[in-house]
Amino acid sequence: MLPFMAYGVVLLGLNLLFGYSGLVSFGHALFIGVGAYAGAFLTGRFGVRHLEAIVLVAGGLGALVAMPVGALCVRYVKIYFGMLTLAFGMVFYTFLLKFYRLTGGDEGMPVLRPFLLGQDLGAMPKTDYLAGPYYYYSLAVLVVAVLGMWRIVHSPFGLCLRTIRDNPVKAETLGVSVTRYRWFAFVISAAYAAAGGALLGPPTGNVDPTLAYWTHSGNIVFMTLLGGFGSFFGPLLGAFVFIYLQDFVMSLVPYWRLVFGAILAAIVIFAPGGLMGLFARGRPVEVARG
């Protein structure tokens, strides 16, 4: 369940963009990649081993990268936004892949085991480390992330984002700067994705360019949709079910994509509100407008 915590953080961010702002990014793996490689560089090259520092730096870097990228992307909506984010994601992916002297190419980079709360746990066996301290540590990060996102979503800022999603023209006439709010949402969302990405590295001890590949972006959009976007806990549920199901299906047959593709198709056609939408039947479900 370790990846769940990391993806939970990522999806909280993605949902701010997807569910609350109505922008679908097909390049969010870019920021996961930024975060994960930040972890690798900090532990391997700069000797920074404190996970608190790594997560914060990763989040900051994600936001930093997102500022220019976001400024270009949020000028567009719908399909053009998706395409532009995809293109940026692929730029970063090819950068990771081709500049192998810096990034290790397709073999990726090792992530050294980080210190937790200043404790060097290097002597611990790996499974104990991951199932014990690291598990609770990621859980704590996720909880902090949830609280933070809850504040953001239920602030006037979050309300503005939803107004923009539902009626950008009206929002603009009411004096809300649509582009600037979208840009803020993009940057925050990228910071979350990068922080989540930083948590993905240590369990496997390695990061590689596929983290930034476009299908990975597609998968996280899938997770959000699976749980139900627009609802606060939907994406978390989606990440949980996705990772659990993936483990389960892979233990039976190696062809998890076949099963998941069918599930995704079924959700898109029959239950666009996702799992949360199914539970919430009876109440009007918040679904994308056609």
Partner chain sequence: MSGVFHAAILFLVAAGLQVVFGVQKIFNLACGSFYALGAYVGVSAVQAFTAAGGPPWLFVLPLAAAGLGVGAVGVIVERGLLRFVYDRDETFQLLLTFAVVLMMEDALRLTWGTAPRSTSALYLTYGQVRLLGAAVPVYNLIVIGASLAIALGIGWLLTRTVFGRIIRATADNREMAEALGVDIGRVYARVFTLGTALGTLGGALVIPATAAMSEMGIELIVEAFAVVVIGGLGSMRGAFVGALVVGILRSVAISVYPELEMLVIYLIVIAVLVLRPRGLFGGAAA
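Starting from the form predicted together with its partner chain, produce the coordinates for the form predicted on its own.
Next up is only this chain, free of partner chains and other molecules.
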């Protein structure tokens, strides 16, 4: 469940961009990597061990990186936007891989066990730490992230994003600055992704460049599609099912990627609105339009 909580935070942000703004990012692993490596640098190089500070700094750093990236990317839509985000993601991946002295290269960087609410739990066995305090801490972060995103998407800002998604020309005519709103959505989305990325490091005790690789971006887009990007809670359901299915199939067969891919393809084919669409059958489902 720990990966689910981290990816839940990431997907809440991604869906603000995907489901509510109509922009599909294939490079969001960049911001997950920013958050994860922020945790590694803070705990290992700067001696900052408080997870509250790590999550906040990671989110702020993700937003900071997203500002110039988003300023360029949101000027484009559809496949051009996706390809640009993918390109920036691969640039960051290459940076992590090649700057060995700074980032540890393909070996990555260690993440020291963070303090929780000011408590140093270093003497606690790792399994107890992850199954107890860290579990509930991650759950609390996810709940706060859900409440924050719920407030955002149900605010006038969220209404403007949906208007832009459905009809950007009409939104521009009504005086809504399409580019500016998309940029804000991109920056918020990146902050969520980086905050979620900061939660991925402590359970494994290490972060590496694969966190920023394009396949990781593909996985989180797929989680969103699987759960249903037209629903607020759809991406969370998608993350849960994706992680559970992956672990389950891996434990059964050696060729787990083949079986896993077939299962996921069948789900997408027979539930085009995502899993949340199955629950919403019989009543209108809000589906984002690109």
